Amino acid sequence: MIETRNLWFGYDKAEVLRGVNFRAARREVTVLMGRNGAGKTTLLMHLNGLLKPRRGEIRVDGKKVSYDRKSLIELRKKVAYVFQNPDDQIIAPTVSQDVAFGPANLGFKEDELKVIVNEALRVVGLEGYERRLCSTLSGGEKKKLAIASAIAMDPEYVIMDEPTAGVDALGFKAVVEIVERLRGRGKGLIVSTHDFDLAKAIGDKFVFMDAGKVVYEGDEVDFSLARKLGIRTFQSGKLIVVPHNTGIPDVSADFVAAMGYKAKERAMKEGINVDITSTVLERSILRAIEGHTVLLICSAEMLNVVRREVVKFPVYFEILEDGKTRVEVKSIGDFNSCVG
């Protein structure tokens, strides 16, 4: 496990980290999220000794990090860092030379290096690129190369700072697959991202930062909290849920859905034209994700089911309990209670 204890750090007089306590375990993907300036990259750079804290300490597998040259070399063999901009990391002319650079400095022989390079490139999907000039690679290919060069050292932990920044859908899928492969090999991964989609696709544990502090950690990611912290999410619509036994509001909705026979009876009684009557919850969520406003009349007995399921998706979600009182539902509690 990588752990920070009461970590403080600042540039000049500005405090960037303010008493951060953070943990990331092996065989898990810990996703670090927060708005620009929250302190995410600064925290990550402490985890393999790129920065030294003003106060507090970092421990890797129970051992306190030291900052002499020998200790930092050992730390960086154990904890690899993949920068957001791969050009900050790529240092050799060709792909194979770049991947081999770290292991070569550790004294591996040429035949061993060939095996290491081939395996690292296979993991990231760059087989056959060994002789390619790094300067000719696309942005997504450079990101893969940076990851390959990091994992060639066979680290126990891999840090990735914004790995999907600037990549297309295929690049996104490739990053997800790489992360899954590394987790399957028992690596601990710490991934910083603004991308809610990526977080949901790969995360085992989620840590939210704001203003230099950890404001939430848990094994679920919450859409409403992510939005308040400036994390990129779908441009979604809204799902307004009304129990069947309360007042039906006058809402300008693109679609009206009725879930449960009591809800359908209520809609019929009120003369409401219902658009969605089958696979109701799934279709209502999909329409909201697409950007529509959906009024969902729900049998009161099914409200907890709706509440439990909807918070898994990136949609605005409101319950009108008496036809007019709006209650925004959160899966991990109110944001204000998270920020101490």
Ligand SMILES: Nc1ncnc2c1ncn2[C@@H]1O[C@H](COP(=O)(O)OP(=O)(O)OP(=O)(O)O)[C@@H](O)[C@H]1O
The other form holds:
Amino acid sequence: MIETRNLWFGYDKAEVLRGVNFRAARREVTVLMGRNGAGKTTLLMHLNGLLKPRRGEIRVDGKKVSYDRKSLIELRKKVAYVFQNPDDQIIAPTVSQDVAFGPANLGFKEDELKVIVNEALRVVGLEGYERRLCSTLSGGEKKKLAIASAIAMDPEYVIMDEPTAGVDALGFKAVVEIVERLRGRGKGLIVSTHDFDLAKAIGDKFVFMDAGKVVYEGDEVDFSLARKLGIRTFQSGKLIVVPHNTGIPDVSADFVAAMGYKAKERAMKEGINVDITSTVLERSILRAIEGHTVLLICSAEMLNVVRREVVKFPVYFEILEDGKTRVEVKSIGDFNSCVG
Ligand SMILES: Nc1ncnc2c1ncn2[C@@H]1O[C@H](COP(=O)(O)OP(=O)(O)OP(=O)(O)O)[C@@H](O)[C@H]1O
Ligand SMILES: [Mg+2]
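Next up, the form predicted in complex with the named molecule. The previous block was the form predicted on its own.
The next block holds the full complex; its first chain is the one shown before.
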């Protein structure tokens, strides 16, 4: 377990961390989220001694972190840090030299180093890159190399600061796989991200920070709190589906759609202004993906069609009956697991 207790820190006069109590366990992925400037990177940098708190303490497996040289070396063997920008981290000319750098400093011999390098490159999927010049790697490959170099020391905990920033769909998949592989080996992972796709794909625990404090900790993503905190959710929109023959809820929607003549009739009877009346389903889904809240009144017999179609898209979707939520069908995490 990595724990912070009442952690305070500021770069100058202003306090950036204001009493942070944070916990992350082994064999779990703890996802850290929060708006720009909330203090995520600052907190992460405390966890392996890159920053020293003004007040409060950090404990790693129960042991209080201290800041003499020897203790810091021990700490950094145990807690690896993957910087957001790999160029901040890559130091050697070639891939294998970079991965070997840390372990070589710890005194591992040539043949041991070879095994360590191969293994680390295998975990991140960079086999065959040993002799490549780091400067010739693509951005995504550099990210993988930075992870490989961090885990070459066989740490117990791995911190990753925004590992999917600037990464394409394949790179995203690679990051998810790396994280899962590391968790499978019993490592504790602490990952900060603005990427809800990633959060949902890897997270066991979710921690939200705001203005230098932890304001939420739980096993589930709390989307409405996230939105309130200004955390970017992939789709802030939602499709609320209501069969025509039930109570129409009083929700504030950006758009109202009516699908099927019974739904249109009902809307007219209720005096509801309908914005979308043709190619209704496709356009409603699109608007929800764009981040709008769409109230879709549909003829009851079309409910199954709607359900079948909507689950193919990364859209939050709920069916309301008599103003109550009956089912919430879709989350972006499910969507992720069904793309290649
Ligand atoms: N080296 C520094 N010197 C002075 N202020 C800093 C420094 N690094 C960060 N800050 C400030 O500390 C606050 C928290 O920054 P931090 O990088 O921890 O936020 P973050 O949550 O990681 O944000 P982001 O999502 O943008 O990465 C910000 O107001 C930032 O301007
Ligand atoms: Mg940051």
